[in-house]
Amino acid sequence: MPDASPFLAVENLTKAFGGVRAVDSVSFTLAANEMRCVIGPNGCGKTTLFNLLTGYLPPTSGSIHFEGADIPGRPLYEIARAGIIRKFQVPSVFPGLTVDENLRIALAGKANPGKVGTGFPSGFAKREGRAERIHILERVRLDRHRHDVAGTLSHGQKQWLELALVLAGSPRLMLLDEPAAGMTRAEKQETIRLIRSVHDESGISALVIEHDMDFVEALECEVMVMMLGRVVASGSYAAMRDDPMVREAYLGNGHTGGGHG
């Protein structure tokens, strides 16, 4: 019989720092090929949740199952190799290397998990994987910038390069932490299009932390609302927008948010 377990299953997940529960008994499932936004006010536990999903932090209690396998306790690179790959809010590219070189390192890291530092692996040929790199850069509209030094890119382009680095890891689940942070309006619109096209064409599942409600609405996916470490509501953007509790606590008065969760 086929495996009926959820793609991602989080059950009673808790992370306490002393007497503070940054994540408090969070439970949810995510289906394969599903995209969902995670919203909530500053300090509600969104970023801590991502840290738990990627193994950066161990849970105090609760469980995380990804495609039927336990996540807590596994090394970060094993979790990434299993397909959970994160894009951080602040781009973490190598500014002194070209766009193409950044991508080569990411692809080398996939082939040699946990062993790639800031230099190129011994014997990693310069032209190895060239077609794959060009394909990935075409997907994020950076193919014309292959030979540009990453530090010279605009903020939005650096965010797109980091999305390319995520794709280089062959993700099954992307965790995107505020992908629109610091972008111009035009860059936000392009980022929406890129995320939607990657999701629609590849079927990669995604959890997206975002404070910009126009951005969230444009992604046209289910929204999960966190407050004080708990998931308090989940549903369509329209349903969350019209929920009195959510409006009062987070969306009211034209709030678009900002900062970390």
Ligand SMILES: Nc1ncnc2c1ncn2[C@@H]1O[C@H](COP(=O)(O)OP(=O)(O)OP(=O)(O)O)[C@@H](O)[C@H]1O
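Whichever C-alpha set is largest while still superposing within 1.5 Å between the two forms counts as the rigid core. Residue numbers count along the first chain shown, from 1. Every value quoted in this text rests on a predicted model; they were computed, and no experiment measured them. What changes on going to the form predicted in complex with the named molecule:
Core-superposed comparison between the two forms: the CA of R74 stays below a 2 Å shift. Taking the rigid core as fixed, one finds a CA shift for Q189 smaller than 2 Å between the two forms.
With a cut-off of 2 Å and the rigid core superposed, V166 has a Cα displacement that falls short of the cut-off between the two forms.
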Given for the second form:
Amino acid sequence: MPDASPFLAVENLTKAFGGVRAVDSVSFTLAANEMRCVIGPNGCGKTTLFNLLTGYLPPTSGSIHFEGADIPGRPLYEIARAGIIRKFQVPSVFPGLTVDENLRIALAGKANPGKVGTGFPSGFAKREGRAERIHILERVRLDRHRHDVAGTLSHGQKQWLELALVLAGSPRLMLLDEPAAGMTRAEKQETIRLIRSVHDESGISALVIEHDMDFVEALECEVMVMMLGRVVASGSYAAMRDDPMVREAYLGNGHTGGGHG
Amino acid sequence: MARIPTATLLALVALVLFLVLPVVTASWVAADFGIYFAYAVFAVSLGFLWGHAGMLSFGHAVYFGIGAYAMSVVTLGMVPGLPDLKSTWIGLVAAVIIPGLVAAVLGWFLFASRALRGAFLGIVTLALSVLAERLAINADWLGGMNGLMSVPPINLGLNGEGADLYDTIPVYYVMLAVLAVVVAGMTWIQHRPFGLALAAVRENELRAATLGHNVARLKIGALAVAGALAGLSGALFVVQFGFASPSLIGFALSADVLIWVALGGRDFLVAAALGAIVVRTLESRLSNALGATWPLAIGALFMVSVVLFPRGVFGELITRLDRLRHRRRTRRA
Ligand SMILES: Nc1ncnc2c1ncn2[C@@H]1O[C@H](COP(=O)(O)OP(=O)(O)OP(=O)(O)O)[C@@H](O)[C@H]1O
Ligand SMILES: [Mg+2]
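Starting from the form predicted alone above, please write out the structure of the form predicted in complex with the named molecule.
Now the complete complex, all chains and molecules, led by this one.
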């Protein structure tokens, strides 16, 4: 294996559902410390791409290498422990448990490098400390809701709890699927600030799926455009905004940004 | 501000009531309750597996029965090659470890290589309990159909040569103490990382996996813990009852414990325990009065309560009290 294997390397990745190629021969690399937005019309395969990267679905063909190691075929928990942690498009926190318990669960399951086949009971990371939980909750402004049952939170708060779970999971690569969907304008601003600061402070790599073009612009990162399962363009936000194909994809769809999936 | 959970308050109230019960009633009542406490430990085991980890078992008596037989075989001096071994303590260890291992091996077969979920676990455990009962009936060395009789009571000596714990009142308090420790200990486990991870598996197992939890291993661990605890309850039962029979291992008792836990409330371990105690108490009082129609009565009671209190009688009580306490707190604030 060459020493300079990219942080994340996706090659010819394809996922077919029956006749539909939801992800179609996608190839790209992501450098360590890089953040990139993934945009594209509804149903173009963005979430499916995340499902493949996290081992949720097996690819039909193609390869994924994360820090040189093969991803497909490994169990979900191993991929998570390798450091690929995901925020789901539809918030899927543990609704019957408190915010604090949600966080303890994420902390207990997090990446545990250097231990093979860890788990019950010695493999639980010791670092599920109270101070760390409070710190994470302060970042997502949920510290006053620490003892609330997660199912009772508002939609925006659930989105933030999802982000908190990602942070608690000690990610090396964050996959954020529409982190600001359904949020108010003010909440969106807050979310952008949070994602930027996490990225800037700890250099965690990130792929961020987002529909809202203002959001993408504000994140100030490279953009990768998908259409019908394929990556059709990538580059800076400005270049993508002015790309005729991208404009057509969005405008042709009646999609002018600001919507949600 | 931390406050005592309502379930803990209920457990403390129940503990106080049970502490004074032998003082105010006849001794045969205490003798019955000693056995009910063993059943309550059994119910806590299923409550943990079903209510907390979300794994429904239709054959939970298998572990109870193995525990009862293990204790009997050891204290009757029937361990092959070790005729002098009669220790209650070794019996207790065997009654915990053997069913725990059986449960772990079962879990390993079910979960290690595939994601067996939902009804499958129920069906497999149901089949297992039917199979285990037949095995016990056909095992001549375990007394076959007749089972093992004259199982000694708890003996305080290292190898059965000490004093027997035979008197009703001491046995009653020993069983109550074990039950209290089991409820407290299992509640503590529920809040440890292992217990929390199991709650996560119950709520959303794929989500737990994507946060780095090895779901298969957690499930195997839950089965092992529940199996060991059920085995303990079987041993506690048999040292009081003095008789181990194939019915302890089979489907009927498996169904009984499901009813106790469902009636009491599977969301709280103390509710499951009280469910066992209350149903057993009703059964002994009403079965005299109702005779053969008792099973019909318990069946009807079960259906009515499931409709009225889907979270169980004590589960509902805890939830309502909790809401009340919460409201009073917020009004004060
Ligand atoms: N599990 C599945 N089984 C069958 N088809 C699927 C499955 N998951 C996704 N698809 C299909 O694959 C295509 C891509 O879906 P995907 O969810 O990846 O799109 P998306 O880009 O995330 O869309 P959105 O912006 O609406 O979230 C769609 O046509 C969808 O119907
Ligand atoms: Mg999507």
